[in-house]
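Starting off, we have a lone chain in the form predicted alone, written out as structure tokens.
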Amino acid sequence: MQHLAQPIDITQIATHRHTCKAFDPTRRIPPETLTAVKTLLRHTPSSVNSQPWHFVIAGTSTSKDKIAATLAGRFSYNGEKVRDASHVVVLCARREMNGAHLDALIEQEAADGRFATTEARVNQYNARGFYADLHREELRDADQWMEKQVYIALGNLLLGAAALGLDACAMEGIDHAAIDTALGLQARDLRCVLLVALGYRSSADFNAALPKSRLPEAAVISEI
């Protein structure tokens, strides 16, 4: 693997990005930037390369309205963000780490040239199967394990979006079951975990002018 010729100052991105509270509905993400967003999502790391996710990207008024319509009552404050954002990403987890998914992963890895020998392929398949069985049968936390991988994708997306000059807002204040129904996710063996609105801030985004606030380094980092 080659290192980047020009290292990116990722700390500057981390310290300057913010959660966008209001989007400019007149601005759209260019196609080439949206392609980069898709690349970020696809290349997110996951435990044993399990990739237990799917990302639904809503980019039309109709598709965004369908999602916004699920945000009634106590979650209605997020509806405007969904409608005004250029695009909304629905981050989904698989409902089950089944054999078909495990087979698809190993076939893709083989096609991408990751195995020098048949033994290497078998070892990879068995290792991933071991962890899938461990979380499903012994630890009984398969749902949480897969959801954790989706949150890795969230971190990748938020930092990457800022690097691409996009504003973003991650939303857990949603009706997960209603979104599953509206988008037909259960039939696809998927469930909604959270939403991320992407686009460009408007002048109503009060959070853009506020100073960033984090606990001091000594409170959250220890060196031993």
The other form holds:
2 protein chains.
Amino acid sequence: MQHLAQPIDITQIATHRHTCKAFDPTRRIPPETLTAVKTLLRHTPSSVNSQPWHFVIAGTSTSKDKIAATLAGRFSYNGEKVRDASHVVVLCARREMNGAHLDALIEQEAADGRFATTEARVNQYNARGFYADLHREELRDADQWMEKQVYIALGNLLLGAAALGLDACAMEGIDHAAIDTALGLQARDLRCVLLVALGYRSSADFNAALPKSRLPEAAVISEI
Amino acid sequence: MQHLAQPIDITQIATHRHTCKAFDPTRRIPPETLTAVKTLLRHTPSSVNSQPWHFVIAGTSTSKDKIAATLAGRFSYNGEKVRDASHVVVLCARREMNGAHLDALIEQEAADGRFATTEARVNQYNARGFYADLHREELRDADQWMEKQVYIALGNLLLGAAALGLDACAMEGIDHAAIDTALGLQARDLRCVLLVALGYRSSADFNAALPKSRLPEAAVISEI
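Moving from the form predicted alone, what structure would you give for the form predicted in complex with a further copy of the same chain?
Shown next: the complete complex, the earlier chain at its head.
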């Protein structure tokens, strides 16, 4: 697979990407690039390979309208981006880190050839179970733990999409419960965490021309 | 800046990177690559550009030992990676999204030339304040909100480090409070969220040779 004609300097990508504020409604992500996006999402790393997520990709006017219709009141300003983007990714977390999911993970790892011995399989099952129990029983923050893994997918996607030549806008300003209802996510044991609109900027994307701003290095990095 | 001799296919990076389980203690990240890591970290995107983070980079035996010494008991298995890695990044979240930080952000954005008009500055200040208040006052999840932004930095760093030719291992299995104490983070209004060890794999890194495992696409991606 080769998606880019030019070499990528990853720091160039990181410093030149921006949050797209207006998408060109006439431009569609080509199939091979959408395949690359799915590859990026699916290969996101997660704590103990727990993959506590699902990604719903809305790529039709009907599905994007369904999401945009949930963005009322104080979040209505995000509706246009959802409608005009080529695709909108609904990044979801699982509602439970349950036994069925833990079983699916260990079976997949076995099928993928990660265990030369039964002991290796047992060790991996127990290590993941230790962290699942830590968050379920001791820290009692399993929901937040799973949502944090979804934010790894977000960081991975924003950098990766820029490398693929896509513009993107992440949106936390949404009515999560309304999206869960509109897309039937609760019945699938999922909850919406946030949206990422993907596509190509329009001339109305004022942010494309503005300089990026970050706190100075001394404010955010210390070397010891 | 050009860090790589070969073109990067970002999906190749995403599918070929792995969690490094053992680092070569003799190999150091060269200065120009460490600079690239800092560039990646500092340019991580965040909700309303809130940058609620700080990254402490431990690059000496003394500083890495100080962190490793906190990893006792059930987390002691992570100590060797901390000691043997070239550098260990302590990804921290702010303890408060307070007025001083919100002021620093808007001043930086102004200094970086993002506001052509006073109105643009006021709008940006109010938009960020809306989300800060939403999490502080209404959802009462400001700590989790800020930690989630740190996980964007994690996703960005893991993909970016792989593109830079580095091996990495993220570690949630740590004693957060002990690290806060060891590094004096509370006095700086920071809390440790997780660690990322960076460097180069050793021959003991069994995971380098194992196939990557992910749930099948149909289990984690739906198109609508």
